[in-house]
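Take a look at this single chain in structure tokens; it is the form predicted alone.
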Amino acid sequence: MSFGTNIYNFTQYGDDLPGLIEFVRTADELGFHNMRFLDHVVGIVAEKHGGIAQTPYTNKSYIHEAFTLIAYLAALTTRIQFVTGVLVPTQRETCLVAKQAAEIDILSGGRLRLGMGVGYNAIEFETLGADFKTRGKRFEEQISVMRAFWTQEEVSFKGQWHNIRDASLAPLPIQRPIPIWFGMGRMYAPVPTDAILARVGRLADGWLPMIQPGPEARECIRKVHDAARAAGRDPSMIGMDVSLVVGDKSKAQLIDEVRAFRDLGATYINAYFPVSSPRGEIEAMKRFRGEVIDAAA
């Protein structure tokens, strides 16, 4: 089990790019395994759309374009893996996403993991000219197309949304294919539907659930594993990247939660530091690294 963190709070700090860069570089130097990046192409003026209930990201959130930011940070780091958490391919042209991801993988030396999801904000889809209603089925077809482009020198594909005749990407990525992990759930609704869990089992290299240790989490994992076996896949090959809210919890409490996630079968733990500044993020990350990670090993 490895530990990572994220830049989610930086949406609240304004346009502090130097602070964000320092945070990511410090995580790299401290030996954190991965860093998660948000993806929202546009910000919604929530009060003009009935509030867009339960969305934490609006036109007031500072969110850099994920692929561009990761490409920049790849040149400033050496070890840390970059994770989109999560990218919404159903709002984009599939072959372009495949090309951009392949280029990031090359520039970073194979340090990309694509966390992807179907999206939840219909206004964003409308703004980007994408169909919200068909996003689930299109998402599944996109997965097949991208994996083909990352592993084959000649691609032909006929589907509902894609008609590809003898095309290819060059250069191909280092990872063939680039790992695709499915993101799902929200803080207020962490348990995914059965259909989403089945999709993980059938198609994903891993998943990024919001579930916490307990009976509900174990039931979700069982459903994923059942779907994997039904699809002829080995459930043990499907990774799980979970979230741990650090906050003001005691060292003992955090160690207990880390061990509970390990017992649940987590591959990665994404530590979330709810603080109020870039400097606070860095200090919280250092404390977590020194007080919790080594002790919980």
The other form holds:
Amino acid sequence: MSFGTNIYNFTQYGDDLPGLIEFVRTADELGFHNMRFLDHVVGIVAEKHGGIAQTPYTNKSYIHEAFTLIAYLAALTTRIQFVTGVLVPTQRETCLVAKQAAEIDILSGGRLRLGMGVGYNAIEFETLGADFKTRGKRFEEQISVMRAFWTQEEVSFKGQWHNIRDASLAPLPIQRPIPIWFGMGRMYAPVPTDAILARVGRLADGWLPMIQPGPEARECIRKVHDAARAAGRDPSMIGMDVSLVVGDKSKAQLIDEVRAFRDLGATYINAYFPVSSPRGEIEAMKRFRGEVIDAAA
Amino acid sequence: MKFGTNIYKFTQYGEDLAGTVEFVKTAEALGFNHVRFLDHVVGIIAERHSGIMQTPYTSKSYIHEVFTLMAFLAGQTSRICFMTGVLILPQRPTLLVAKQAAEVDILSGGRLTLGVGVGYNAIEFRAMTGNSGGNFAERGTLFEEQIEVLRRLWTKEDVTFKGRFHDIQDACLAPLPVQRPIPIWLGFGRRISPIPPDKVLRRVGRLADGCLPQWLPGEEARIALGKIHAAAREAGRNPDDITVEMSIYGDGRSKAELIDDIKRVRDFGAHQVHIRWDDLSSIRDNIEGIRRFREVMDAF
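Please give the corresponding structure for the form predicted in complex with the partner chain, as opposed to the form predicted alone shown earlier.
Below is the entire complex, every chain and molecule, led by the chain shown above.
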């Protein structure tokens, strides 16, 4: 089991690119396994849309574009893995997602893991000219197209949404294919629908659930594993990257929670530090590294 | 006089990322103003697509994705500017272009120029079905609307736009780019047929911050540039605000000849010069090429 963290809170710190860079470099130096990056292409002026359900991200959020930011950081780091958490391919163009992911994989020496989700913000879809209703099915087709591009030198694919004939990506990525993990659920509503869990079992290399240790989580895992077996896959090959809210919890409590996640079968634990400042986040990360990670091992 | 160069030929040399980085850093150290980067998202297995126009770029060409490559280079350089030469705008989704260009501009501290073109490869265009819409034949119309949307997104904190291909209501980019707006330059023509239709020349005059013609100085080119300037005046613009960058070819030319070539394009009306070579066969040769060219630059 390895540890990662994320830059989610940085959307609230305004214009501080040097602070963000230092946070990521510090994580790299401290031996954190991975760093998650969020994706929103366009901001929505929330009050003009009668409020938008369930999003912490609006036009005031300072959101760096995920792929270009990762490409930039690839040159400034050596070990840390970059994880999109999550990218919404249904709002992007499939070949371009495949191409840019391949490029980042090359630039970083194979350090990309692609966390992807179907998206939830209908206004974003409308603004981007992407269909909201069909996003689940389209997502699945996109994954087939991307994996074909990452592994074959000649791709032809005719589906409901794609029409590709004798085309390719050159260069191919280092990882063939780049791992695709599915994101789902929210901190306050962590249990996904059965359809989403089944999709993980059928198609994903791993998942990024928000579930916390307990009977509900075990039930979710069982459903993923059942779907994997039904699809002829080995459930033990599906990784699980869970979220741990650090907050102001005591060292002892954090160690307990880490161990509970380990017992649940987590591959990675993503630490969510409290909102503070870039400097505060770096301090929180150092504390977590010193007080929790080694002690819980 | 500002000078630029490019990495176009690197697509034929195979995998050498370290060499590409070294080339760009060397160009920066030598005082080049910018490097041009090409754009193709999918490669086309040319022999199976007899219908597409002659292209030097196929499924065998090793093409780095342009926005992520520029972002990667931004953190390893400090002065040299990045120019897409050219980004095939109609095959990409407009808002994502706006967002990624803004991000590269931020990461580089305002060093991006977005060279754009309508593209010529229908197969690649059709493969990219999640673009901003329209069919290949309509891409010129889509292109003009995209430019309008890009400029609004780069300058306003609340954008509403309803056009034929875009329906945007109260949306924005945050953060905004350093350059508001990022300069948009238009590329057009091919080396074998460098004079584009009048429609394209008028579009440059109406819309472009700069242009990247493939023509060499001459009577036809002079007439074409005149049409660009006339269209600019008609649109209430000052023709001098449209920067012209012309290419010169370094193959087999002495220092004195290159200086003459540059004077010729300068007298023709070019503000910037782009040096390129056809015959070089490695990144190493390109690095040597720009090193030698430094002496020519020093004459200006």
